[in-house]
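Below sits a lone chain in structure tokens, taken as the form predicted on its own.
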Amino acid sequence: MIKGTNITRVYKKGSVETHALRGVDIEIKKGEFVAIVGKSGAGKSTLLYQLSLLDTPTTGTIHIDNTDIATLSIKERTNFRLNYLGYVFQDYALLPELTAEESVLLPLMMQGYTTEDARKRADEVLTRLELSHRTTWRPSQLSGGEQQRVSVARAIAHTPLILFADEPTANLDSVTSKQLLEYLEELNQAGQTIVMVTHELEYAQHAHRIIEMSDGSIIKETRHKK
């Protein structure tokens, strides 16, 4: 589902050059669970933000699904990411003034859908995540556990390729962090590829491989499940 190959990159500032990511070679599979973990600065946010063309590497290649990354125009990886990828953030990246069914239906009408099918997904997917009591609620007026359960449905509702998740319990209780935790080993159980950005070791234990990184480089690589 991705291969990455030799990415690198570079933020400049001045005279002085910060190396974020050295040559990163990574590949995942359709269907895989892969959490990525290591110490605050040690890459594994920017990883994430460039398999996900949230951010383009200074070198190297990226294949998503078998497309080069690299070959699409701004519109298309615009396009790219609105229709074929889902992103769950730790800030739970929500619109205050949106409620919770209307922050899943916006996307999906972007990508086409009519209002009443964008809807009625929309309240399929929040019902899926023990939400149907709050669908007319904004985010001032739900937990933070309930805050990101609606950025979860907002990035699945659309049946992405794959979901990217970066420290998506950073901001959560360690109940509620099992209970996102919980929801995603099921989405991932259905077949959904995830990528899962985490500081926590103990969280990382869900995933199907844990991938550790330093220094912006992959050290060592332990698969835990099957």
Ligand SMILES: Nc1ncnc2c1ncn2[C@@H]1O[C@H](COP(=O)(O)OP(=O)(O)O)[C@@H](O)[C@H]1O
The other form holds:
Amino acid sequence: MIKGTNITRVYKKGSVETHALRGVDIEIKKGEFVAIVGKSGAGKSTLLYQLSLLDTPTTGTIHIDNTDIATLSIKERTNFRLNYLGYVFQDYALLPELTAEESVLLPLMMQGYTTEDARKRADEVLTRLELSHRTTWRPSQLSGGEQQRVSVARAIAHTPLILFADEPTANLDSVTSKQLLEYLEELNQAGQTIVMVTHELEYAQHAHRIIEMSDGSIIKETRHKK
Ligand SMILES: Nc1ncnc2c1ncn2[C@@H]1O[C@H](COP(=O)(O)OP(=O)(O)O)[C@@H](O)[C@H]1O
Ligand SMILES: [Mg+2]
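Moving from the form predicted on its own, what structure would you give for the form predicted together with this ligand?
What follows is the entire complex, opening with the chain shown before.
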């Protein structure tokens, strides 16, 4: 489903170069739940940004479903992200003025859903994440765990090929984090491909495969029997 070959990413600031990725090869198969772990600064987020088309590698290639991403125009790339990928960030990234339902509904409407279909689908995913009693609430009225579930609902409503999550539990307490991981695991069991960055080894245990990074390289891969 995604294949990255020899990916490098060099950040340049004035005369300072940071080699955030030093030639990473990675393949993620349909239906997998992959965790990327490693210390702060190891290059986890940078790798996720390359795979999820939020950034462009300095060198190397990325194929998603046999499409070489480098061949897409900027517009095609944006559409690809909107239609086929889903994102969850550690700070939830919800718009403060939108209700839970609106947060999920709006991206669906941007993709051409009718209001009625978007509302139906939004309610379906919000119910799935046990938020049916929160549809009219705004972020400031929701707990951290609920806000993160709204952001997951928003990310999966259009049934993306891949759900990308960068430290989704970083701002949650341990009980709420475990709950969120259980929701992600359920979504994966229902077929959602997930790539999650975490620095908590315990949470990575929910994944099928754990990829450990250090200093811009993959140093270890562990498979779990599931
Ligand atoms: N936008 C940026 N500009 C310059 N350096 C960056 C930028 N983003 C990340 N880095 C550097 O790249 C390295 C990897 O960062 P990152 O991918 O964020 O690591 P992780 O997510 O594993 O903590 C770090 O040394 C970080 O300081
Ligand atoms: Mg990071």
